[in-house]
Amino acid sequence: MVSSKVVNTYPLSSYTFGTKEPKMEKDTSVADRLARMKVNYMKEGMRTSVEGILLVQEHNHPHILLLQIGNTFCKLPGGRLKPGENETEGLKRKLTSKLGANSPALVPDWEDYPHICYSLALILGKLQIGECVAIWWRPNFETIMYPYCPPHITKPKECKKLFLVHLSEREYFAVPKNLKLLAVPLFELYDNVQRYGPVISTIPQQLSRFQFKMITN
């Protein structure tokens, strides 16, 4: 895991975007997702999920890469950890699943993950998982989450952690055909709860303690 207050951001044009087979959602509605979460909770306990904040730059301003489902819903790439799984390795696995190339020719050079197998090829270059910038809690089997665990909740249903991901200058992303990968500027995300929800819309505040170094080609 990398800890740095300086974040290098490269132009969006530095990256290559391809496509791969569709990656369908396990749930067709929010109600289905919460019901599945409840079933998993009974078997495994609290859900722990990790998501990555991938930054690029356009017009000398930081942009975050978001996956768009349909015409409106956006989310960060990531997902649920396996029981006992390390957070860093789990996030790399999830990023691979969401945006990984399916070609053995595209083998990454994980700095702290050298034993990764060919089938988990994600991108060219080095991808480094940075520090955790936010933690969100789901007290009940409901959509609402909080940036703290309410004191009267002794058994929260989910803990979600957001990690900064340091990209290198050249990367390759394979986007599922049923999804879109959008580069959204921080100024659009800020306080835009109605469009992006409480978690994503507060990322600009969480990143305000970092210094962005805009590197141009």
The other form holds:
Protein chains: 2
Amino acid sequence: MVSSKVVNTYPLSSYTFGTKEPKMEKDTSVADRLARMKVNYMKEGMRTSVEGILLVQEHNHPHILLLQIGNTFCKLPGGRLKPGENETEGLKRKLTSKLGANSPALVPDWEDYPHICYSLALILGKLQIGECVAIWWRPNFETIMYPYCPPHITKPKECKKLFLVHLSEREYFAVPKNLKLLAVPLFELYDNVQRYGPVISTIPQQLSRFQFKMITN
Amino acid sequence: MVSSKVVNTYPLSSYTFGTKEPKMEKDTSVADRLARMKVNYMKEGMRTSVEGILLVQEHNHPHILLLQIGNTFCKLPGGRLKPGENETEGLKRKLTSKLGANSPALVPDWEDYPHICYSLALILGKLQIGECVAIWWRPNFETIMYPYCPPHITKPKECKKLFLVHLSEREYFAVPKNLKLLAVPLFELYDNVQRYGPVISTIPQQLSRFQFKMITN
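We have the form predicted alone; now please give the form predicted together with another copy of the chain.
What follows is the whole complex; the chain from before opens it.
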């Protein structure tokens, strides 16, 4: 039998969540964002970005960690690679910047030794970056992206890759104060393009080939 | 850099298409189909089915081979496994039954030696079954399926797996006379759930992680 790849998924309650200083969006509007993208494209060529799919379980169902900005917009943690940067290293850098503790002093329960380990895990980039599950292409300086490079597009403006991130049994996440970190079940994402957009709402289909081993405490 | 898996994709014109005797659907209505599913479930338990994603290229864009029944309904080639049957072997059996030449006598251009090889490739099951790209679950004896087993469903009624099938440079396909074999571009499938349904319309997202190497004649 062709066996599916097994992914260990730990309960949300295994993880510890703290806060850190706000991490503001670089752009205040979609127009600003596309304009900045254009300027960067002129300097560096195609933008390459990486995002992480961090999984936890609740009630034996996989949930994905999403960062919520304001009351509606959700995104995966990640961001733009520096020119020439390795994808795995770049994603570790971005995850540490978005969700890692900046310094052990920010870790709550300082007395509690294991928490220091968790924060160090994120600081030192011991995160295990797993399988690439999707690649999206932006043909123009517009919001629309496609899961293929459309025919006749010879100079796409962005290539975005989504990777599974294998969390260990314990992690400490430091969430920027202006953001919320939500654990959203696959059944909420599925077929919900209105709420989560085309990239996030089809993650359940992209993860369906994995077998999630639900580990309980 | 994490490199994407490369999939060789040959031009549609590399392949030869003939016809064979009609292969009728076992059921004449959705209600009949679900009723038969129920009867089989009582005898054999959960239905496991396998379907193949066969890729070709035209104009440097990947196309998927779909079987069209009547004027609208499209499906992937594949079908139900026998109890205990190996997934790879079962999919080869189904592909041979749906698209393989029954006997060398059915091959057109009998004089043309390579065509015999192509037909033999399908007859002898030399097809290379590749990566599992999606798994869909049917929780009830209903048409709706999900890309995960919904929480609280302990006895799903069907598990359907989609596999990439790596075609070689030359193949001969014998298409049942009551069906049409269509090469549908990814851009036509994408975001087109109305026409192709939830399973087929999200294949582009599931294939996005692969790098298609377009091979020309």
